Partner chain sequence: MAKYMIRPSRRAVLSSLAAASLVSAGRRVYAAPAPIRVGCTLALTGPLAQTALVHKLAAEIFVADINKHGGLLGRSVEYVLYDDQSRADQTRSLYEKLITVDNVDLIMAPYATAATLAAISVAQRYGKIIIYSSMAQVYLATYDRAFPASHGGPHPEISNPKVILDAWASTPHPPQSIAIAASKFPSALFEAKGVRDLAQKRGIKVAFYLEYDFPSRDMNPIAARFKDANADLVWLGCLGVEANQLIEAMTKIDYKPPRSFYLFPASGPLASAPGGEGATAFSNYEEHPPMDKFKGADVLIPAFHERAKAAGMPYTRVDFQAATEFAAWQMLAAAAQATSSLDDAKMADWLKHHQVETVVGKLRFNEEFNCGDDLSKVKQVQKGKWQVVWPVAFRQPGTTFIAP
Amino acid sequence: MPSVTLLGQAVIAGVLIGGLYGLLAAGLSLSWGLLKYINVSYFALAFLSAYLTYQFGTFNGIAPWWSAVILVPAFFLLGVLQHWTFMRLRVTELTSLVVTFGLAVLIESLIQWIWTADFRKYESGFSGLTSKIGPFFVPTLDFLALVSATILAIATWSWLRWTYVGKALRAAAMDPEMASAFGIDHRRLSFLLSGICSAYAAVAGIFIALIATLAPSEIGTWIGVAFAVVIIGGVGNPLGALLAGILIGFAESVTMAVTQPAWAPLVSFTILIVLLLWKPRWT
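Let's have the structure for this sequence by itself, in the form predicted together with the partner chain.
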């Protein structure tokens, strides 16, 4: 039987990694649900942001919070530019998967070209920071990632739910023609949303740089779980993505703590299949 300490630590680890899953999946979820683009390139953008954070911190002495000040607006503009290109090229929901996959490969190659395939670790000096609560340890950076993910998810969800712009975006996603008839300029609003999705990737990347060791090929390891998170959380729902991220993180972590760790992906994808069969209202 696993000890209480082990179980508790596994729960903490799972919930915290769930924050990172939620951050990574939020852009894809919003883009898929409201822009009708299945944008796989957000994973590569997140890693580009991570590498830039590493570069700024390691070689230019720029603290990660200053990197955020630079990267979040820069990636917002990148998202706007990406959306403009997609609109010019008349990318559809189906073709977006192929186009953005190609874009992800291009970004991965660019990362490899600049920083090589070798592993990179941003020694920020914060990675060892932890808080002790009873017998349990809470890593500070992982906790900050969860807090950031929660704040961003609630803010984005509230914005979509209660502001005019948010309602307009949701209306346009549900019925573009009817929304246009009510004077909603979906095209203009979609630039804003695309920028936000990329900005999410930038934030996720900053935390990846602080928490993980970087390699270009690591991009692929997050795609499967992020898709599961988006589908479980419901497309176009940032809060759902966060909660689903925490659910998956929790399930995987507890599985790894009490059984063979190799079963962890099996558990998370079983949850996905069960939810797809059950079809609860939020999915």
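Quick caveat, the model's predicted, so the values are computed rather than measured. Numbering follows the first chain given and starts at 1. Rigid core: the largest C-alpha set superposing within 1.5 Å between the two forms. First, how it differs from the form predicted on its own.
- The Cα shift for A13 between the two forms, taken after rigid core superposition, is smaller than 2 angstroms.
I've shown you the form predicted together with the partner chain. Could you give me the structure of the form predicted on its own?
Since only the chain itself is given, any partners or molecules it might have are not part of what comes next.
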């Protein structure tokens, strides 16, 4: 058995990486739950954002926060354009999975063509910053990712629950025809939400660039975990995605500390299967 200190450090690491999982899954959760699009291209967009952050920082000397100022609005517009295309092509919920998977493959190929398949690491100068709390170490960038994910999840949940626009979005997701009868322009609102989902991917990508080692092949690895996060947390629920991400991150990290790291990739789907068997209507 590992020591108490090692277990405690594993718990901290798991909770922190769980915040990034929740941040990465938020766009898919909102898109699936409120727009009825299973848009897996958000994961590839997140890595595109990560590579652009790496490019800006490594070769152009642009700090990560300035990259965010550039990338978040740009990805918002990209999400709006993507949604306009889906509407023009009359993409349905089922076909969106196939279409966006193909789009994700294209983005992955573009990343590999521009930056090659080599592993890359963005050395921002903040990578080694940590805070010591007793015997434990808290990486600063991981903590900032968790804080950002928490703030965005709470803000988005509050926006959907308490504002007129949020209530209109939820009403349109439940019954578009009835919402239209009450004067809700759900088509216009869907453009706004699609842009927000894509902006979420941009934020997640910036933190991925700061925290993780980049490789185009890693997109597939993150997709599996994020899908489990969305299903466990519930579609259309940003707070649920955050909590589910923390749960999976915690379980993966403790698994690596107690057994072998090779078992960690199985954890997310094991939790998903157990929850679905225990409570089939969990989602």
